[in-house]
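The chain below stands alone and is given as structure tokens, in the form predicted alone.
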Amino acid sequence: MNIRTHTFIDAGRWTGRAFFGSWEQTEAGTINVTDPANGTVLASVGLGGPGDIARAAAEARAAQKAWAKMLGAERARILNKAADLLEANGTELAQWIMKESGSIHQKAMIEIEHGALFIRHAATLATAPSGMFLPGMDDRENYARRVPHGVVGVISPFNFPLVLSVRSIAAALAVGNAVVHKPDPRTPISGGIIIARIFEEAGLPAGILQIVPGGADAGEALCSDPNVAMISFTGSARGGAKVGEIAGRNLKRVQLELGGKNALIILEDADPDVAASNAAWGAFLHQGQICMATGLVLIDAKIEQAVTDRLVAKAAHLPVGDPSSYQAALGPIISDAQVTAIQAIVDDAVAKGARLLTGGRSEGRFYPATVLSGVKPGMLAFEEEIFGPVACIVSFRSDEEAIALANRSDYGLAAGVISADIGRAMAVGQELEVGQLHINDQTVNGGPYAPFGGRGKSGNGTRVGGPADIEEFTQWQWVSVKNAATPYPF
């Protein structure tokens, strides 16, 4: 099993099977994977139900506290071994998520890079201190201490599905959590196979991490079996509501990381061929197919047509094909139904006066990066996340008004603000209502040490990642201790 060979996936261990600590047929059944670019079934894996979630549970539970009492420094190096992993394998496992998810090799490689950074620093939270003293009433020693929910259920999308899997699972386990996984269907190899496969080969205890590919009602089951504690979500808003909502009732901790419609401000100071990249790279990467994307250009009306034209010029030379061309720059969406919901919006920001400059109509799954000026409040274009490759421009004439107008949407995840005057830039984010700012920079931002997550529809205030780990995958427990047990006037 190694790079050079191109076997470590070894397909013959867990085709048309899930992963319950070891590769077992499931009860309902084996869906098949396919590349979106051309419609060619990958491989077939093992398709959960509700009663394959209640097992996977179950396992998960009674694994979890012989991992929670492992010295966390042996937690810490099972972790860094699957970290290693993948880095040796990245190049044979960057295949799978092309082929499986519609990435271009560039952004396949960013999940491997970033997957394995993820991991790394999970383990570091595995021998973090984890407690305080507190001050007492009286002579007893009181003191708080992290300990872990016991098992956590993880639900992940498909756009991003490594590194939206493995940072929610690394960070659990490093806390002595067993985690059960749900990936998206259409990605269970790498949302999936790829993480279990890791853990396997890097000596992680049987049973405490369990991988269940599934639908909504596997989800469902996910969300309310009494043997999971928390559940961390990622993906839309609507189906955030529907899982807060199964969680709350059953007294479940949630982490929701939902979507956005996240603004890049624009001010007339900007380079124009500067923040026409920025919003070139924000708009249209990964088929605009991210949480993060820049679903709203907002630009200054007197640098407007300057920042438009370089935009249109590089949408217009973008390439979309099949990504195992390697002459790509776009890929496939996801499906047939979010072409369609892609060219809903675009036809309804031109019925209501938008402008379409470049793009606007599919071929088949190939979407080709699109802009529309003119965009106003009212079209979809400007209310609605588009998970599509759509630039929606729209401008302004004060600082005021772009303010208001980006804190207009019902989200909060991200934003941008690209200024020469660093001061006006910050002047300017510090009045967004967003979870994330970056200034100078395009809105889709990432990694392992930032706590991440948004306001409003873009999720529950909960955040994944660097100090937020310990928060979220963790809870407090009180403890007091008295040398020698006293009578009460009882």
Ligand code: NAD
The other form holds:
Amino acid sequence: MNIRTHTFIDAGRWTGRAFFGSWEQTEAGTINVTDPANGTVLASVGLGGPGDIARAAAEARAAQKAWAKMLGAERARILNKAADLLEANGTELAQWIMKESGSIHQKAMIEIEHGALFIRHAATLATAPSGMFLPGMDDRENYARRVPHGVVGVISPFNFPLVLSVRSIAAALAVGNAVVHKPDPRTPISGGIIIARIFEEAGLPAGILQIVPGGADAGEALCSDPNVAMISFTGSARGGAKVGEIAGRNLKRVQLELGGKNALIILEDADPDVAASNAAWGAFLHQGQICMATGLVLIDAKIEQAVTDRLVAKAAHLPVGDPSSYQAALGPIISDAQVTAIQAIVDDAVAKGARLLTGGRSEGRFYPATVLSGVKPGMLAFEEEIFGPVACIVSFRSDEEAIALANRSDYGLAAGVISADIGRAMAVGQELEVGQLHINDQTVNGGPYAPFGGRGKSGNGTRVGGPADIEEFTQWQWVSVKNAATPYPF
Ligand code: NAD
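Mind sharing the form predicted together with this ligand? What's above is the form predicted alone.
What follows is the whole complex; the chain from before opens it.
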């Protein structure tokens, strides 16, 4: 299928360009976007450098005040139109997500559906009550209202490029901010161009949304730009630490949504078939390249064999290949460097005594669903976020031991507990130091209505989505009103 025959995305409009309210060339040149499944060049887009970011931030700041003054209902109308456009063109847009990020069709459609839901949720924020009256201190009236920060800088990763960009962009816009967005340079179309196109067609006033693909230099420029008031970052703990440092030095608010090493705890009374299915989905969806991926499969020793056998049987039969064949359950890994990193973790586990039960060896960019058992503290497979399709089985002998093993991680993003006894699963779950806890489910869950984020190395305590959005993307302003000015003692 020739991706250029489609019309909504209209490559003629943006090839070699970035979005500054209109499609223009960047100072830093262009970058080719390739399909990780076969290396085919899909398109070229404008690459942003620090100068381009400075320009985008200045233009966003100049446009923001009028946007914030617009009626909330009008902002909501534009957002809902953008969501309509995303859904209406979903079949076409999913092709780009599949090709650019190595996503199977099912995952690409999850991005389209969730992307639209995030925008529709954000639209509701535009007309939400935004303040409260405060108790009087004298004869004046006091109230507090939420006001936008100004310009929000959004930085997003490659793995769920559409959803992880649009969840911050839409919420920030809805409450009156302008946005400068820097998608990952490997996925600038799903994480940037698609978003620019839907908002452009929806009638967003020019300048409010600027989308400039770029690398770490562009990201760092965004974090130190004087016209940017807040940074919303989704990415690795290492990148987040750097972003937090620069934003902190420049006294900006910063939201950090980082990695995870997420435990799925399977108690002795779980159904082994269902438990294995949950572990497979949690560990292998999108080749394990998900912050909430099930990074440790903790299984009660009494049912370890039964669950492991089923998980290995599933893993061994999951087809790996180019998602455009529509036959693959696992597509390619995003880069050669990432394949090497996955292999090093698997090899380290085997060298330290883990058993490789299936998979464990890549063919080019394609890494098969892999199961390791006997994973223990001290192995990289136990300690590190793998970002590859590797299920790491850890055996435990009591609920207390499972809790202790899960809580050893420096990360604290998501956890799941599966048991026939909800009370027992809840008792285990409540001891886990995570931002999201799923009882009778695996760890990969997300959506627009929940406050999403993590503890420890998974973030700085901020959340994105649901009730958190107003808190994150606006700040308080105290307003006091006297009927007339009165004199002071001097
Ligand atoms: P990464 O940190 O390398 O890159 C993420 C984004 O940050 C990219 O746009 C990149 O260009 C930019 N960036 C990198 N260094 C930067 C710097 N010094 N200053 C400013 N920007 C910089 O992350 P990655 O490896 O590409 O993505 C995968 C990581 O993202 C994993 O750790 C994953 O768990 C995490 N992630 C977290 C969530 C979440 O919501 N918590 C969601 C998805 C992915």
